[in-house]
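Below sits a lone chain in structure tokens, taken as the form predicted on its own.
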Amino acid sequence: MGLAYFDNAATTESVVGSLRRDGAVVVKDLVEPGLIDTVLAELRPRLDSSGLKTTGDFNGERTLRTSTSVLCKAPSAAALVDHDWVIRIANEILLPHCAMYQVGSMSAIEILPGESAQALHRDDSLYPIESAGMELQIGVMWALNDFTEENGGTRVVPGSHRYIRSWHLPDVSNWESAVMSKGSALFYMGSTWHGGGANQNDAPRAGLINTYSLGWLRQESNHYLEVPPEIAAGFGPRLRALLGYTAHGSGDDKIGNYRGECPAWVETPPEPAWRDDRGQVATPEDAKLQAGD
């Protein structure tokens, strides 16, 4: 079992099939390099000024990170967070288990030359629940420059998502690096073991990670504070919903109401499936069928 690679003309069905089977998949060249250059340029001041504030054994000693108000500092990254490819794949993985999903976290990570490999881990361990067959979140690592094994391309353990919880430790020695060009994306399950690679090159390796979690879970980052309403109002309706500026569910079963309803400036996302009852509320037609009419 190895990491599968698809071009951007692949079908959603084929990509999702590999993602379910292997726990991770790469889709190549999803966005133009020019957009990626803009995103990295917008992130550059924050990475340079405060990127080393979170160093440590897990985050690394030579890795720049910023995970606070990413969309405020790099508004062009909205095109990545709200990318149609991301939405199509997230719909397939997450919507069977929720009325809608949301952005859990956003982190820009730049691995500098000389950094050692990060410990392999899974992202969903922050949630103390498990249910076989239900993914709590997925992650998307966007390549902000070319990823190679030598410069610290993300290491992935294919098939490791099949181990339900972290105490069911897979063979983490069986990893491979995601090798992909700038503008490509690595999709991986929240339950897939992965980690940053060692940078043995003479240039940094930068990426942007967006995670998406089930809508009834608490978001890892508080986006209402990181991206306040006056800024979020400038984004499109789907991105606002992804940030959490809408209730989860419909009718009388909504979670996250504000004065009994969603804020007036939040429009209904364009995906009807994010708003239907998903079979949770019986209709009059259901009642007739159960009665044998």
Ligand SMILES: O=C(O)CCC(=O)C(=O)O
The other form holds:
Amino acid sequence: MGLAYFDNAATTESVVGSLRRDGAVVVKDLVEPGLIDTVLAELRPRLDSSGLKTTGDFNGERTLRTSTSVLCKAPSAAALVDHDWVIRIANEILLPHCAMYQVGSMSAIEILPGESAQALHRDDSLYPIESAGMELQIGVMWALNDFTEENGGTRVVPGSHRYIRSWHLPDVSNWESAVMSKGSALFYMGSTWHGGGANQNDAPRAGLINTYSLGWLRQESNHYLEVPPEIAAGFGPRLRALLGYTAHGSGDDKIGNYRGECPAWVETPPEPAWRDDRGQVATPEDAKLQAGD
Ligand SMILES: O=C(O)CCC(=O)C(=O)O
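Next, report the structure of the form predicted in complex with this ligand; the form predicted on its own has already been given.
Following is the full complex, with the preceding chain placed first.
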């Protein structure tokens, strides 16, 4: 068992099959390098000004990070957060267990030369529940420049998602680096052991990790504050729903109700899309895509 690589013409079925089997998979060249350059340029000022504020044992001493209001700083990253490939894969892994899923967190991570390897870990340990066969979240690491073993490409332990109990520490010695070109993405389960690699190169390695969690879990970041309504209004309905601007479920089972009666909204009531039920798909265009039209 190892990390499988697919090109962007692969079928959803084959990619999801590998993800389920190995716990992680790379899909190559999903977006144009030009878009990636724009995203990184938009993130640059924030990475440079405060990227080192989160340093520590886990985050590293030579790693720039920004995890707050990423979409406000880098609006072009919207095309990555609700990329059709992400939606297709998340639909398969998460929708069997919820009516909709949401963005958990967004983190730009630039590993500078000389950084050592991050401790391997699983992302879903922030939720104190486990249920065999149900993934709580998935992660998508976008390569904002080429990832290699030498520059700190994300290390993943294929098969480690099968160790469903968190007290069952898997053998993590058989990690592999995700080696991928700028614009490619590593998809991994919330239960898959992974971590940033050591950067033994002379140039930084930059990536953007977005996580997606079951819609009835609390999101890791509070996106109503991270991306307030007036900013979110500039994004499409699917992304707004992913950020949490919609309710989960329907009828009496709805979670996250909003009935539009806050006095602050009387002047400028939110448009109807705020309350769209996302379900499998959010827009008529999405529905056509899903139907293969
Ligand atoms: O930078 C990477 O490749 C992974 C980082 C990561 O997993 C984390 O910081 O939680």
